[in-house]
Amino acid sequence: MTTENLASRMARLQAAINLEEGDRVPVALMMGATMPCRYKGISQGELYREPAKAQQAVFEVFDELGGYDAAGAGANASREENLLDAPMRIKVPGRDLPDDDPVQWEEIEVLTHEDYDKIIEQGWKDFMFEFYPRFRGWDPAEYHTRIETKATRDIKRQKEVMKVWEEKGIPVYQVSYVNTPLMMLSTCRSFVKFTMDIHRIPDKVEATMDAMIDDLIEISIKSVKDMGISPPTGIPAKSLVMERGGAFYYPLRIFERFEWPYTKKLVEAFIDEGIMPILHFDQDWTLNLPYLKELPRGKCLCQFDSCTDIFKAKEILRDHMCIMGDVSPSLLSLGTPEEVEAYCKKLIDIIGEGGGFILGVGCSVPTNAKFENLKAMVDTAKNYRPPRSA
């Protein structure tokens, strides 16, 4: 693929964040490596004992679909970045669980009541260098060469795979992660104890929130740097999850308190430092999208996973926020080819009209999707037009 298919990816991709009409709609997949493990044929336990072969198979079926219009760079790679992730325990194929079943995340209780107050005193960054050797099992003396070892692997892994995607045409947008503050204590502490600490101390966890946010910023910020990504071959970017702060879950007076402002200073941190914010968004956000509009407008990249209602977030931001998503995962799975194309037809005439949007799937495709239900998604996006752009 040449250079010139690379700016008009990058040209499209663009026009949609800024919430312009381009060519055509976007299509992005968010797709790691179980959907095309499963699909040629390797193990879930191979992703994880070969990543090499894994990411080729990424690339094989991307191959196979035709190609679309952006890719990820991948997850968290950085020596510090690494304190971004949840500190879960964690079921691997082929070793805690049979060699081809789904990895698991186990929510039990890691961060103990006590913790609050040694984030406090020493923030997120010293505590967590001194949390993850008790939390793995660890020699404290090392725990250092260890993560710098995966750093060291990660990185080079990742600017590989950014360098194949370039020569394929496809621009890289950073999907590296940073929990909310919300969102790490509640998958560290168990949703049902953290839940019971934010109306039982609410006080110690806003405390504890306050003294995670600026470091958690300043990491995110230089791993975004770090990796390098710039235009014309992608956008720096750094994905924010959120799943467990919405309304789904808790009443507004809850997000706006524990959630909201910390969004709004890791949004607004990034965009300072030219970084596209990617508000991933898990569980029902219906009842949440109005303060969206608080932030910059044209600035950051909203994804939804098929819970909250998309029809009505592109009523309340149009305009004023790019739209991704939203073909479900029970679609992918379990649908026709034909259902894909009726709904990715909905999406582009109903999300897509005037601009600003993306269509990606629900979430991530989901391991069990169905190749040609995926192939139906992309060539949707490539070939159909609209009535008002005929």
The other form holds:
Amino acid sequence: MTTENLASRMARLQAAINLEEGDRVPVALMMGATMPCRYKGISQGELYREPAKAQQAVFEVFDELGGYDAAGAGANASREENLLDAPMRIKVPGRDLPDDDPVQWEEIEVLTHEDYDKIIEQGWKDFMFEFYPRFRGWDPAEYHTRIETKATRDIKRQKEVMKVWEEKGIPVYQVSYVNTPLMMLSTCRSFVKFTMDIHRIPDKVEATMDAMIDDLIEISIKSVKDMGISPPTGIPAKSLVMERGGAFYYPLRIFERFEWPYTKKLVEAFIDEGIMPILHFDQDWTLNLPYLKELPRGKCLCQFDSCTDIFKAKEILRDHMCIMGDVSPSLLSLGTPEEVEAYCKKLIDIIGEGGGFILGVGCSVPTNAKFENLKAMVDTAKNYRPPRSA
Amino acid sequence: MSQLADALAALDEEEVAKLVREKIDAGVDAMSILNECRSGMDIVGERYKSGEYFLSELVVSGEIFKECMKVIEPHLKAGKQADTLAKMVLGTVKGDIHNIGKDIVNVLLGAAGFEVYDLGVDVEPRIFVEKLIETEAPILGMSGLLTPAFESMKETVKAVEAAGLRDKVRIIVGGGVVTELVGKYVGADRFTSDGLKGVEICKEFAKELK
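Could you switch over to the form predicted in complex with its partner chain, since the one displayed so far is the form predicted on its own?
What follows is the whole complex; the chain from before opens it.
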């Protein structure tokens, strides 16, 4: 048995992304701090008040699981001010919610109908620089200082986290997110209102997205470069948060006009800069899968959350795009280790066949995932070899 | 099929508003106008089931239907409210504030003829039980998106049992990550992750209860 180290894990991860079969299927958990804190008896409120303690819980759970193959560097620092994230109202445990409730995002209309015109006129960045102080009730004069202070603090904290992963010999591949314009507007207008906007004023919605996209690309690339992740310790990557634009919500004609062109622009710009786009799909995107073949081969990673048919995804994306997923939140929180193991074996057998697969959870590790279920997942990836390679 | 039902099925908001207003002004019975709108909603539902329409079209049709009701409702004869299939209590469970799925289902249930008591989000088990007792509704719908919501759903089912109502109340749970495993775990009668299917299940409940 070879000794595991940064290089061996990186090679395994890179092989999957390159659509090759490595020594085995890599396993990577999108582990925020919510489950580790719950498991370690740290309240969800403390997670927000004491991010360093929460991050320590992540490392401890990682060690107790016996380690996995790749990690995100993000601590659970608040991303409230991040211009790439939707400015939704956040309900923080211990402040707005009982101390051990999970954090929640309240979907209310924070962007008004009139804001479309402002975004078209100003672009996303300048609009947000004006909007955020209004939204948060801050003095606009203090805004830039505040956001700069926060960015400096978050980058410093995340670099410290990356250092620990490096010492543990774990490559880092995922740090931060960008919402596609559709996802951003849908969550900020609220789903029903945004859907009616598309129905009633499609041209204005499209013009707004056109006015947003360059800023989203520019800020995204800068944020990845600021973090400085690169081989051999990690893969520079950016996640695209994709939920609302898929066929669970909208017909393909809406997707083709309001989601796909902007997704392609983000993906192509990232690839040009050597950044791996991670298409993070929530909800059912099965009908949209064929479009993914238009993206460059072997350059992206797509994550499924158990709602998309991952087996159909394999049929379509085989030899084209690395797939990650999709042990479901309900299985991780309610199932047994035996059930988890059986499902992981099925994924390794079918999705892992021929390479291009990373075993992962559906979306991120849920707060009340059972430790033994996560352990079953990690152990199955490490120990199980499908019959073809026996 | 009537012009009004067709216009609603085609999601032609302006045409629907014009036709409803014309019919009201011409003294057409409000109940028959409502039934034409419901026929339009039924077509939308059929198109959704066949894959021609998507969730967004259900939402748009629901919003158009709501606008129709604002005009029609004041003209429904006193004492003769719209025919109802059944009463139903609905809400997102304790510890979860997600409302999108629940709100969509609420509109679709209303359009299908249910009298819905929507308790909002983050609803405590005892609030569900109190509403079931107060309204004598025989159906309870619980929604949730987060995995901790499963515990709240289970607690609510237990509270319904403790109140001696379990054999009188059909329970359905729904939400983006609700699976058969979740339905069994919480002790619900049925489960769904599809809003329109949820409405169909409630229609089945209503039939069983007749």
